[in-house]
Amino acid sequence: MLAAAGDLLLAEGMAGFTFERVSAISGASRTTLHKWWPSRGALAAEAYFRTVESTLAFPDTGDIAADLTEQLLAFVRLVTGTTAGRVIAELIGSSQTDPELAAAYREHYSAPRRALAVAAVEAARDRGQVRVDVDAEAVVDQLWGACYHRLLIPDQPLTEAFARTLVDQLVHGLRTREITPS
């Protein structure tokens, strides 16, 4: 069910996504996807995560700022270079209105990556690749919603250069390094 919602929600958004278009792909009934989805918004929240997942596993190189890199290349691909991007920039808009959508985007899409972002840097931390004072929290607003930002307000592209600045530059920080004169 979640594969034939994913797909269908890939091809045509979510003005062609509904439950009867998700039953006669799936072959599952409305009552069923009715029981297991109060809404087709939570139901096309779950399936975008069930498509995407892959895409998006986290590396684990044992290199945070690689990690960090790859992993936010992989979004900026995907929400630029398929129909992945219009999708979420739609879950979004329409989860400010209908609360079992915001629901469900939480739980299956936004809380499991923003999770396993924490967690790499939080095991980065332990290894000492970054300060121990490091907020893992707010390395992951920096970064993606840097990302989202460019996305649901495109003034600005968003591309891979720009991931790649974003880490480099939350990596390396944005101050001057102070030369003491020998």
The other form holds:
2 protein chains.
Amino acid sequence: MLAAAGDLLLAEGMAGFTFERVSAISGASRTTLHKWWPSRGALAAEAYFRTVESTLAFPDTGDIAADLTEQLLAFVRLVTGTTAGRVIAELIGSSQTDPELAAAYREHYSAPRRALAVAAVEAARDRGQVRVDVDAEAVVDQLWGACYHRLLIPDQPLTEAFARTLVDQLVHGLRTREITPS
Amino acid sequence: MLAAAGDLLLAEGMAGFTFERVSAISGASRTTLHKWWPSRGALAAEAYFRTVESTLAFPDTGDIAADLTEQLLAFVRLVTGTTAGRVIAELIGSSQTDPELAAAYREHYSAPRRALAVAAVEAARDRGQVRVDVDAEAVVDQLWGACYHRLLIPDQPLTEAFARTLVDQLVHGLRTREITPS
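Can you give me the structure for the form predicted together with another copy of the chain, which would complement the form predicted on its own we have just seen?
Up next: the whole complex, starting with the chain shown before.
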């Protein structure tokens, strides 16, 4: 059922995503759908997560900069190369005025994905690859958050080169290379 | 007129922001409003910008880390300490499905503010305070974009401590302090 709902969502965006359409293509009754999901937004958030989950696995090669780059590139390719980008932008947009969608989005998508990235950064810290006082949660905002910023407010393009720059600038810092960090 | 519209927007959010209400409080006729703004979203974006503009001036003390921190803290205080945070989240949310609002938001708010931050970073680069190959546009996404990420998808809190961490991690980088950057 969620697979069918996810296909509909990616094909038509939120505009064509209704309980009626999901019921028609999945065979589940509207009563059943309403029983499990409080709103079409909540259903859309969970369907989106299930559909893109497999493409967003977090690699672990032991090299944190390489792993962050690889995962960020996979994310950028998903949101720029498929209809997933428009759908996720609409989900985040609608979540600003739909509390049930916002809760479902965080529970099924953003919180678990954030946790995977935080765990990877903390493992790198424990291996001595990043500074001991790293704020792993803030790293997520400075990499993925930066990409969402360009997705939602497209003043500048969201590209693979941009993703690589994000990792480079954050890992190495902005200071002039000749100066040793204090 | 824009000042009156901005006051209404901050008081009631997008839900109470209509051409009719703006006409009633400003004295401008609805015909006039429609002539100048193609949609209520476009009017809201411009009214928002005019209202918060003065609180978001970019400081220039010659110390880029201090200036970035000060400006980012002013932004965090505005969006967490006043109703502006909810309004800007609703404007960005609505802009995902309202092209006229999206265009007005970029023209009157996000693009000019981005340009101010980019100019500050490039001036710091020319003074030798940051690396010569700095991508100033990406810096905006790694500081302000990171804050918008927490505003729009509140998995983690948007605080002044977070803003300070963003600048610290980006300026100094994530690498272990004992290792000199290559």
